[in-house]
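Consider the single chain below, provided in structure tokens and representing the form predicted on its own.
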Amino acid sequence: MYNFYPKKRFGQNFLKNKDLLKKISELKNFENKSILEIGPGKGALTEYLLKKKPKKLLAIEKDEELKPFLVNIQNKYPEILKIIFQDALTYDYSKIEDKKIFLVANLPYHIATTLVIKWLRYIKKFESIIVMVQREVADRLSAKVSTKFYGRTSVLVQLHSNVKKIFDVSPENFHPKPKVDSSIIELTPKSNLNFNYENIDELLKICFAQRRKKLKNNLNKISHSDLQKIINSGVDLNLRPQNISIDSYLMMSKLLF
């Protein structure tokens, strides 16, 4: 119908199995449900997601080039899909006036952390996100503590939201084939988050700016009444960041800010 190529310096990877996209448009029940869409793309997932009968489905949508293809679904649902084409990276996540939104999205490899940690700050405006990601990345959101890709990122999003990772999908399974696994993972909002935002993001990228070295020594700059706090609150200095419990890290910034 229209003459499209996909964009490497977009990450675009489409998702072209049918049972696949069928079966992540029934992870939920939409129905009378709103909906945002990250990177629809040609609007395949759209589709699935539009045939669940959702109130409204809002997609963003960096690469213009794709208008036709969205634009012809949205003839179909005039009154329930609205496009915006704009980077997801700049998009005021305020502006939505739900209360609660259903996010789902196939995310580009290379801004997938970025936007997760992103959406972080608009944590109580979700039901629910749905994105498909790397599967390394979906490793690091759901690690657990010890474990070899726990770090800042593992931290904020399980303070946040607790993180289910759903199922792998093989390169196969999209047009451009990728040269990794992806994984669909859900985070689910925490209703508590007592805490503030800054404050343990600006302790994570101390404790994890080098992860190999004792908590100690990423920790030297601080005062010494600070250090005293913590090691009194029972947190162990000499363990490497990756083997410190969220929970400490939580006691930790409230003793520290």
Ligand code: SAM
The other form holds:
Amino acid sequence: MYNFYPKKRFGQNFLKNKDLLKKISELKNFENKSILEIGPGKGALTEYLLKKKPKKLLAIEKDEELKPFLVNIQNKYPEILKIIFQDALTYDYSKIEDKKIFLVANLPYHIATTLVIKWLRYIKKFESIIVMVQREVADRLSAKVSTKFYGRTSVLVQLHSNVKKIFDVSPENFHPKPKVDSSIIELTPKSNLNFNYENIDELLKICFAQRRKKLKNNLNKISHSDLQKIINSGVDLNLRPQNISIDSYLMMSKLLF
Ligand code: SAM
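Return one more block: the form predicted together with the named molecule, after the form predicted on its own shown previously.
What follows is the whole complex; the chain from before opens it.
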């Protein structure tokens, strides 16, 4: 239809498998619900989502060269589809008026983790977040304590949400083919978010500064009395950061700040 060459710098790997697009659009009942789609691209997933009769669909796309494809779809669904050409990294999500919105996206790989971390601040707005990411990112976000991929992002994300890997997707399903495998994950917001984001984030940066070191070495700049508080709470400072549970991090952040 239009001459368009996918751009690497925008992580443009378009989904071409129609069965898979249909499967994603059927993961939830979107009828009469609001959807936010990040990076609609040429609108392949957008069209499948629109077939599910959502109340509205807001799509945020950075590449304005994709306008002709998206305007075409918009003409078919003028009341429902709204497209904003903007960088999803700088978009102000507090502007979203809906009480609860589904976020659905096949994310550009290079910014997927940054976007997910950004959305944590607005987690209460989301009914759930269903995103395609690089498989390794999915492994990291869903990693359990004392496993290979468990780290700062696993703790941050799982403090805010329950993370579930839904299924893996191989490179053949995209054009152009990415070099990595992908996974669809779902983040379901937790209802009890009783913590201070900045405090826990700062603590995690300190604790995971050197993954292979024991906690007591990473915490060597904090005062003796604070260290004592942690020991008294039952946390073993001889463990490495990947062996400390999410609940223990939460407790430590409340003790220290
Ligand atoms: N949803 C389409 C699909 O499944 O075929 C495209 C997915 S492609 C992996 C990622 C999309 O995100 C591209 O359309 C790309 O232009 C867009 N994108 C890249 N960086 C972005 C950003 N910072 N903000 C919004 N969209 C972005």
